[in-house]
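First, one chain by itself: the form predicted alone, in structure tokens.
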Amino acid sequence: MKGFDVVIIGGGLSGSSTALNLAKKGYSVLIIEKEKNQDFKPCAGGMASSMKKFLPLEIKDAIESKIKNVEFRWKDSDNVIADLTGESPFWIIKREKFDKLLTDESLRNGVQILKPVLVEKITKKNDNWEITCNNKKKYISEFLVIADGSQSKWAGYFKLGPRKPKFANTISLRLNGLGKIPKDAVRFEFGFIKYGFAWAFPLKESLNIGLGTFINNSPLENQTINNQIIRSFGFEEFPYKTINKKLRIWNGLHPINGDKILAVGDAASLCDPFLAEGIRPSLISSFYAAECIDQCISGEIDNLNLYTKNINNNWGRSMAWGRRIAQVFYRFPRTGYQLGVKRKTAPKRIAQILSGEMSYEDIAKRVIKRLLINS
């Protein structure tokens, strides 16, 4: 059996970021990843540039587009355009490049990576974790990080996050060319998808397209509507392969740590329940996970409870309002579009959420204040 300071279950964005953050602090880290390398990562790739402070490396080689405008449409009409303020506040990254940068930098910093290897059993022995894998080997660590994504087996097993996770149904695809989407704009398309929306995010020479439903587990199996959406983005002939995924979204303030164990990213149910943003909470949780583990090992704190507190304060409070907004908006989307998106200040506010300048909580407080003034 080989021992490490930290073993991380899952080598995606949140797992690799946590590993690199810890390795740079001098700790021995093992990542156990069940999948081989993916040729296509089903991710829109949108990321606020303000997340630079949470990044453990330079990612300029993974940035494909710098966004200046956010476009909103209702069934390919009724356009609303919001300008993003500041210099390149929102980036589109190519996840394949980003993940490779993280993997390469992690290896350079001493992180060990096993893949494809499946974790079969995890037990606690003598205050350490013992991880048994299908390669017939066992690994020992003092701390354990659960980062196995939206389909996490281990988050529920260790009671990390909501007891009953909520999921968004999503379809992702990538088409060559940009269609009718400007290279410096992202588009959100409402009205076609029941209980959700579609999005188009431009890379250098291709377009990441996604469709998602966020309440009632509504299916996305209507191919006629799906093709109509793709045509609205400017594609007529489009042989494509779709990737269907259930995305674990934020569903309440819950503990996401236990005794020498914590969950990060999608496994912790941190994905934005309104706009499906997953990169930002992955980076934030990875940063605070490494910070708290470091503080525990160095004796500054006695347990990992500060991790849950930090994530709830820095992300969860905003997501609580995001979930409320989603539950109302997606049940009454036409009214929400007219009174929300088309309201004079709304596009700017949504753009500020995407760029990290504002939270859903900030918007909710403004609405409440406005209602009190007008009552």
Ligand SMILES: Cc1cc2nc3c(=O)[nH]c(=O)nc-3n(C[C@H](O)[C@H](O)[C@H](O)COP(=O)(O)OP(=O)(O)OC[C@H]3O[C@@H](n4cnc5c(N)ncnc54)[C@H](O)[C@@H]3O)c2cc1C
Contents of the next structure:
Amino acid sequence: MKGFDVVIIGGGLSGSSTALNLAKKGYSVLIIEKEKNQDFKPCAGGMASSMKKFLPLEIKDAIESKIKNVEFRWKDSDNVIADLTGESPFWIIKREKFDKLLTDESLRNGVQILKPVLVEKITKKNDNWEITCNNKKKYISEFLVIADGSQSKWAGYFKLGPRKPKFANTISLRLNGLGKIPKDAVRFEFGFIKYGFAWAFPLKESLNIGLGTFINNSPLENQTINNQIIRSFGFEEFPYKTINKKLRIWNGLHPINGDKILAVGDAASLCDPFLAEGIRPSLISSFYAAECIDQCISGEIDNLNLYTKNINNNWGRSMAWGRRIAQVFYRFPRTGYQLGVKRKTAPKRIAQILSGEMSYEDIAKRVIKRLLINS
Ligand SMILES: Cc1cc2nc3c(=O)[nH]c(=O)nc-3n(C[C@H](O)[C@H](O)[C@H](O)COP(=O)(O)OP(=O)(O)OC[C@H]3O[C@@H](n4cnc5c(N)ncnc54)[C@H](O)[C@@H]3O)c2cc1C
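Requested next: the structure of the form predicted together with this ligand (the form predicted alone having been shown above).
Everything in the complex follows now, all chains and molecules, and the chain you saw is the first one.
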């Protein structure tokens, strides 16, 4: 039986970022990951460059595009373009490259990674976690991090995050070439998909396409509509393989820590319920997870409650507004498009949200202020 300061379940973006943050602080860390390798990650890779401050490593090799414009369409017309050439641009990263950089750097910093290994049982013994795996071995740690993503089994088991998680339905695919999408622009396509939208994010030589529905658990199986959307991005012939994934989205302010345990990333239900942004909260939660575990081990704080508090303050409060906006926008998308996207000041605000300069909370406060002044 081998002992570690921290065992992390799940070696995706949030699991390996947490591991690297902790290893850099000198802690012994084990990641237990169930998959051997994933050659295609269903993620469009859009990321605010302002997140640099939460990144535990240099990622320039994974950045495939730097975005200057955001194009919005309603049923392939009614164009709106937001200029993104501000202080902090929006990057498109190739997730497979990004995840590999993280894994390699974690290994270099002494993190141990077990894969493909499945956790079968977790118990607490003498104030330590005992983790039993399907390789017939047991591992012991003082702290446990749950990072097993949207299909998390362990977050619910330990009552971390919402009792009833909410999910967006998504379909994703990658096509060779960029179609009609410029190499420095992303496209958001509204109107075709009920209760959701489609997006096209350019990599160097291929296009990440995604379709998602965000409320009412609405399905995405209409092949005719899906083909129409893909054609609108400039592809006539498209032999493709799609991946369907249920993405766990933010659903209220809930504790995401317990006694010497916490959840990060999708497992903690942190993904933006309006735009499916999950990289940013994965990095923020990984950063604060490592900070709080460090403070706990060094005796500065008695428990991990500060972790939940930090995430709620730095992300959850904005997501509470994101969820309200999603519920109105996706129920009345035509009106939402006219008032929310086509409004004169909207492109600037959208750019500020995507670049991380503004939160949904800031936007909501502005709107409320405007209403009060005009009333
Ligand atoms: C179609 C789509 C497009 C997206 N596009 C964007 C985007 O453009 N920008 C953005 O910011 N976000 C995007 N997201 C969201 C983003 O991809 C996720 O929020 C992010 O990957 C979350 O990282 P994670 O480490 O928490 O989860 P994951 O990356 O899912 O990692 C979880 C890991 O845990 C492992 N695991 C699961 N169960 C177990 C277990 N029992 N034991 C051991 N290991 C386990 C899995 O194999 C996996 O490796 C998108 C999501 C989807 C579905």
